[in-house]
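Coming up is one lone chain in structure tokens, specifically the form predicted alone.
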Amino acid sequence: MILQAVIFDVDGTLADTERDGHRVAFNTAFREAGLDWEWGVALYGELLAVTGGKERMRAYAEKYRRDWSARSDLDTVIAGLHRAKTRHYLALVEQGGIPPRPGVVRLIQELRKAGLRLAIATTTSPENVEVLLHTTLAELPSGTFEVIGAGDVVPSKKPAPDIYQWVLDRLNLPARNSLAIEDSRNGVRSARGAGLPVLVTQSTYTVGEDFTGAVAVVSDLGEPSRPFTLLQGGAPARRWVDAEALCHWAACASGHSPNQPSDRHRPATVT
């Protein structure tokens, strides 16, 4: 097989954006919306469940908040919430305050020049994407991902395989010549349900998730001064994610024998 492209998820994988950015800007929201909702540390882990902003708001209401889901405007409220929440969002992460996970950007930067091409398939929105890749991952340069499935573009949020599959289309790629990085159950099914080989990065709120069906799952991408911990699967001779361990990973994935990746005007090749 041929490993032509590495898709990535976004929060939670790119940057640990979910306890300090996403929940932050939820509870500012509720309470500029005149809200009595307040999503604390433990109950945003257990609504993390619920995949996408709009429907995370819903099942809350449904499940904490009866007398809200029984209304006939809930749909515009809750579109109004995720709209406020979108804003509130952008301003935090526009301060600097969240940082890549270890590893992001160095593997980014060693994949492009091994010449594999990068995605991104995430169910946030596509401005809470470029917000980050315009702070966070500013040392990247413009046009890294060539194409960023985010948000509302398929009708069915992961678990479901549609972002993947929607991101597939428009590599061109068959899913055998692609791996997906992902930091949850949910992006597991996802990928998997679209016939990607997966590797986990888990996060803080996935910590203790069921990754079944992930070829390997480590603590974070690792650098060379600090390796990543393995937590389930083999791994590659260096304890850091680089070309030639996902192209490890692939190779396991397919049950083939892994090689080299090839120099930076070729994809990297396993056979």
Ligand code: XBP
Contents of the next structure:
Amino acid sequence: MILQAVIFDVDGTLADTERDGHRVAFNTAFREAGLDWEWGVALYGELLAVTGGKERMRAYAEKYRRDWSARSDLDTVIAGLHRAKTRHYLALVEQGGIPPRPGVVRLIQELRKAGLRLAIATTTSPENVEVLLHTTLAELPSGTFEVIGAGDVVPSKKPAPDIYQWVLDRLNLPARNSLAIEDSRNGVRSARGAGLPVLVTQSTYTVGEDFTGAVAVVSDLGEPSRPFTLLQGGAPARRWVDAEALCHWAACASGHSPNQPSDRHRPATVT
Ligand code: XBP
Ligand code: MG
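The form predicted together with the named molecule is what I want next, because the block you gave corresponds to the form predicted alone; please supply it.
Below, the chain from earlier opens the complete complex, with every other chain and molecule after it.
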């Protein structure tokens, strides 16, 4: 079996956490610190090009707050702001305001039933993953994800391949037997850099990004009652992402083109 493990990104993939979650938590931390930093929806979309909350704040200071970027204690200030931001983000998620994206729980339950191994590879902080698993994804049993690679466990964050390589090493699996599910160009580049095929489920902030290298791009994972829209790549037999579809895309990516009619004749957009 070519596909043995599926590795999920978190923010934008498991749940649409950025606009109403992380961004709000950052702004709360800035206000609490008495700073006049305010990340609006559009500005935050621009800042998301930099992964990692600490790195994002430094990039913001260097581009928009030169008065801050020159300070010798900037790293210390950022570390304090990030601790506060994380505290606010945890509280916000624990309030239950961030639902899973369509099809996420269904697919994960199907993959477990089909005996596939599951893991997480994310830029966000480990505590943010834990809170999401215990609230937004509470119907999944603990231990669903065999390996969780998050945040600062690697020296370079996405788009560097480090976090996916870190997870593959702990799964003890080659990239060709795994598949990544991502929402962003940074995520595609990271997974491809580690040699994994990547399925993209486009999210609020990543619509229209260049997903070159992905095996396919869909609007979301879909449900039998709520089919996805196929935006790029070959269409699987069904109009929602399931284990068969992921095996199909993984096989295609590895050069074993499965002889399925859907590969040849299905129209570009399946809705
Ligand atoms: C998304 C990120 C993270 C979050 C903020 O990670 O880039 O930095 O925006 O979380 P992914 P932190 O899409 O890889 O899940 O503030 O904890 O970094
Ligand atoms: Mg993401």
